[in-house]
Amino acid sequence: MRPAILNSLFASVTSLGGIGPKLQLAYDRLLGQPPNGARVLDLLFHAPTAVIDRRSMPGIARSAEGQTVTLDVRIDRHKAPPRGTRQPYKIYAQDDSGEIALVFFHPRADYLQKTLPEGERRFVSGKVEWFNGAPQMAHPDLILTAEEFARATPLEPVYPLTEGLTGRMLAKSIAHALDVLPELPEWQDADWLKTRGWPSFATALMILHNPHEVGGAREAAALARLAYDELLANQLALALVRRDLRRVPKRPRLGDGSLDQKLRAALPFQLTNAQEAAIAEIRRDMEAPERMLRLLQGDVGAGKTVVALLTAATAIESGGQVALMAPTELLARQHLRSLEGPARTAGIEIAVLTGREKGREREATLEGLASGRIPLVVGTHALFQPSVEFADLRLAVIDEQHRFGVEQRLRLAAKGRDTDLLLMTATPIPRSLTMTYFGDADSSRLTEKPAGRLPIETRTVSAERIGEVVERIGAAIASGAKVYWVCPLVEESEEIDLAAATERSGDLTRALGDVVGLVHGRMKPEDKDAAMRDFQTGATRVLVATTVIEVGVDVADATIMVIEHAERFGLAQLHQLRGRVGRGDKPSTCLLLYRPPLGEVAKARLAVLRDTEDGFRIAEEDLKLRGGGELLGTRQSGMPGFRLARLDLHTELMEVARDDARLVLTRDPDLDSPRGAALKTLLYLFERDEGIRLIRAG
């Protein structure tokens, strides 16, 4: 049971107050982790990602372009634009210095009347931007009166945010939050504190939402203190997993290799060295008598589904099922097209079961899982669902595995008397890292790529050049190609990147005619499926899609990727993105378009994938030049599944919190001291409080 004291922290949002239906949608959307809706403790650990300073106030003439400033001004006039046109509304401003133009598109009039009338002073805060000599302000982030600026404050959090949100209604619940949150029992050793002069816990997410510097010394103090709980939590619960995966006892699998041999002879190519290396390596971890943890990296396109296949094989030889989870429906179904031809010549029955599967399907699928009918399913979340039970669940391989907590896997892991992980990745880690994601799993890596795939021309062309580009797609997919269009994802909002995908499929439309089709992730299943296939069929040339096609998606005669606004990505989600192509026996290309100009380090990521396709060292060179932003694949502030720890400052924390968990367990291994308890709360407040469960069932 989740102590009584974290109760608050784990409410809905809707408890705060303020806080009615419609924002309630919003937060679910920004924060929720389905089947939650978003709590209090999600508000809590949405750590901003930047912070804007208002404090500077050098006045309309000496702003310089792109500079956040805050000026005070006079409203001098209004400026509407003609009835039926597109052009914005401008109003203009002035103070000693000069005149500004404070310009809105799309905006209420009578709004912008009441909110900046004429001759009344206002603050306005904003980037100013210079356009043929006269400076000018779009969409002003704060607009106050005097008494309202004489109350505000000057540092202000930037937090992603979605549509029906705004930044200073997040932040009013965040206060709300902060509010209620409970004085928790201190889990960091006392002396460890003092060394690092770090605050309490409730005091660190007080400075992390009220910081007082940019940068300052007090605030970095409170995200590490903030990101060492994090890690230990994380570090903590790994350690009992694997502690609890060595103390049961395994039924050694022992295959007799006769479904091996019919799989192998089904495949159309050799297999690399790598790949014969890992299957060797899995089959003795498998025959051993303690249950397997195994982590596989395997490179864009080095073929870990067909390592999953054979050593699935070696399960169900030995007379037990295997489950594989997929983190999306999409990834799931592409993994059961690649499986199903070799599987079915070697007379392995493969089912697929997601929260698609309905009525008499679904009920068909539960049987034969249940009465071991069926050895090998595929499948997303929906495989560790209570309705969900196997004969003799003997392999689990959890593909993405970053995606899915620890917590996850167990969930599938336990649906088994002693089931084999193998957590797929990929993603390339570096080695420094490896051991900090997956605590002291083993680790194998696919290093080759198959034979006969051609390196992948890889070239950067500014943004101001679309036009030849779409040009030179025309050509390219009047003599048979295939193209990806990927629209860069905006975090703050699905809408605007929905916008985006959807704007560019209209334009390549008009240009190449109707060749022209759209994935993204708000359409139904379905419709992704149809779209898809109908770029594997041909039926489409040019796919438009947002990152929904990063991982899984396997159409081998795509020859050409183009990545708009390719600065954005981190170098490994380029690197994913480009591995889409270069699939089959044709020469590949992908272009990187970017909008000029380009800062030092978006300089050399794009240099660093110009130069190179293996994947380990691009990972190497992200982790040097930004950090651990996309290393994995997730959002740019943080590491995979962690919301406050942050790779590229916090990497020595994450080798102390390994040690600090093994160290605790070993002096305390029920967690019955006070610290024990007090550790306990970690885990509950962190979610990984799988780990506790493990303590109890001894």
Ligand code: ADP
The other form holds:
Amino acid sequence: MRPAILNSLFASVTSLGGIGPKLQLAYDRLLGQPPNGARVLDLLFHAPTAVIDRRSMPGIARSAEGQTVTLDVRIDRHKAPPRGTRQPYKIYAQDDSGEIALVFFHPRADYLQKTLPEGERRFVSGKVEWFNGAPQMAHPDLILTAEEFARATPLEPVYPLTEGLTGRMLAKSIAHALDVLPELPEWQDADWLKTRGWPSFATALMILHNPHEVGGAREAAALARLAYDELLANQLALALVRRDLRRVPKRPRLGDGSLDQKLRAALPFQLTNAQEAAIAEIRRDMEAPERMLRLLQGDVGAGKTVVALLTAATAIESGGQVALMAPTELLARQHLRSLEGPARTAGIEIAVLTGREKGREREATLEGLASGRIPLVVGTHALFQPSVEFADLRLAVIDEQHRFGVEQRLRLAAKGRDTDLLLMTATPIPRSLTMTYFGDADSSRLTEKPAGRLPIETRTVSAERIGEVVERIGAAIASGAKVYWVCPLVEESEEIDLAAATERSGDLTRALGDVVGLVHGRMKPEDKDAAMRDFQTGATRVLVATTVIEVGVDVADATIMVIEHAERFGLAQLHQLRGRVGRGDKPSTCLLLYRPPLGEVAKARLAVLRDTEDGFRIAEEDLKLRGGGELLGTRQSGMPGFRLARLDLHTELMEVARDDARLVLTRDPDLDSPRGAALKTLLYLFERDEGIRLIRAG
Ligand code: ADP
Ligand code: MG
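Given the form predicted on its own, state the structure of the form predicted in complex with the ligand.
Now the full complex is given, and it begins with the chain already shown.
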């Protein structure tokens, strides 16, 4: 149970003064994590992304690329985009030194006319970016009248906002939240705090929201303290889970190699050395008397599925069952398709279980799993529902593991007495980060692609040349090519995105004829499967998709990948998308369409992709470039799953946190000491408490 001392922090934001239903809605949108609405602690952890230093006023012409400045300007003219286009709204403004364009994507014109009227003087703060010698500021952080500017404090934190919420309102709510912050026991080691010069948790939050200096030492120390709290909570949770996995002695999986042999004979290819090495590592873990917790990392197309299949063979040979869980229906069915051939040849019965199996078929599968008759099952989240029972689940393989929470992985593993866990991921994770995500799970890497793969030619093309691209595609499909065409998801509105994808498939149908399919996240699973099948069989030649094809899909003879608005995707995501092609024996092409002008960072990112196909290298570059920020500024350089710790600042702290967590559990296994009790509070505070119930479970 969560300690009562945290209740005020877990209360809804409406428990603070001055937050009515309308504001609550805005906070829910900004900070809520369904099913929860925004809570007081979400406000406290909502870190500013910049600090405006009003003393930094170099003038338009002297503002450097990427510099955050305040400009004293006269608003010259508004330029609204033509109706029906997705171009930004621009407002031109001047000072003595030059002219700048203030740029707004998807704005409300009436709001802009009110806040930035033509002919008036305004102070605007934000980041300046230069394109072909012309400066721009996209979505200024702050817009003030001269009067407001005179009254403003010289330093002001800037927060991510949402419609209906101003920075001022947010600052006020955060001040209220700081007022109700209870005095919490110190969970960090006192000497360690002293060595680093870190403040207490409460002081750190206070400094976070009231910075005195941009990039000051005091501010950095406060953020580092909070990041370390979060990292330690994470490492401790992982260590608890892992300890629990290893507490119960395991029956070693001893296979006789009979199924392995039959499966290999049924495969149409030779395994790569990297695959063989991974299989050997996994089998060694399976034979050990401790439960396995291993991560299998391998780029898209590296051939992880067959590694899973052959290690499943060992578990089945030893008399147990295996479950392979995928995050989507589409992927589960694809696994079924690729596994059922070899499995049948080897005499292994294989079943599928997703939300779609109903009625008698479902009953039969459930019965087969409970009785042990079915040794291998492929499925989705449906696999860990309470109605599913296994006679003896010995191996759980979780594909695209990052799509599942720790809790979900554990729930699947809990279906067996001593289940081994194999987590697979197509996102190559930089070495420095593997630990954050997996604690000290062991990891195997598939660094080598199956033989015979041809390199993918990657090109960046301005979206202004889309006509030529369509022409080329017409010629390519006339000679038998298959093409993926990806339209991005923009965060503002799923409706608009869907409309864009639907419209694009219409355009392409008009240009290319009746050979264009469409697949997106809002479709019914049956329709999605049908669209995929049509593309697989060649009934359609172009598949327009939103990012639902991101993970795992395998159509070996697709050779062209077109990605619209490539500049809006993360590097890792682009790399994954590109990996959909280049799987067969014909040369492949990837066209990255971008909307000009491209900022420096965006340019650098696309160049990385053009230069290499090595997923591990791309992951490292991504890590470096992410600190640089992006034009739209939608993504900060945070780590997925973390609220305060940042990739660019806190990687070195991860290792320390891991060692700290280990030491704590060695000295105080049940977290009974005063520090242990405080650490439990920390786990609740960062919502990493799933491990706590494991403490006395064994
Ligand atoms: P991923 O690692 O992305 O899950 P898959 O397991 O889907 O990759 O494999 C991609 C494709 O490569 C599949 O069509 C698979 O049959 C094929 N494949 C796997 N291993 C090899 C190999 N050693 N040689 C040739 N093709 C292989
Ligand atoms: Mg896969």
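Superpose the two forms; the largest set of C-alphas matching within 1.5 Å is the rigid core. The structure displayed is predicted, hence computed values, not measured ones. Residue numbers count along the first chain shown, from 1.
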{"query": "Core-aligned C-alpha movement of residue 578 between these two forms, 2 Å or more", "finding": "no"}
{"query": "Cα displacement of residue 114 between these two forms reaching 2 Å, rigid core superposed", "finding": "yes"}
{"query": "Core-aligned CA displacement of residue 228 at least 2 Å between these two forms", "finding": "yes"}
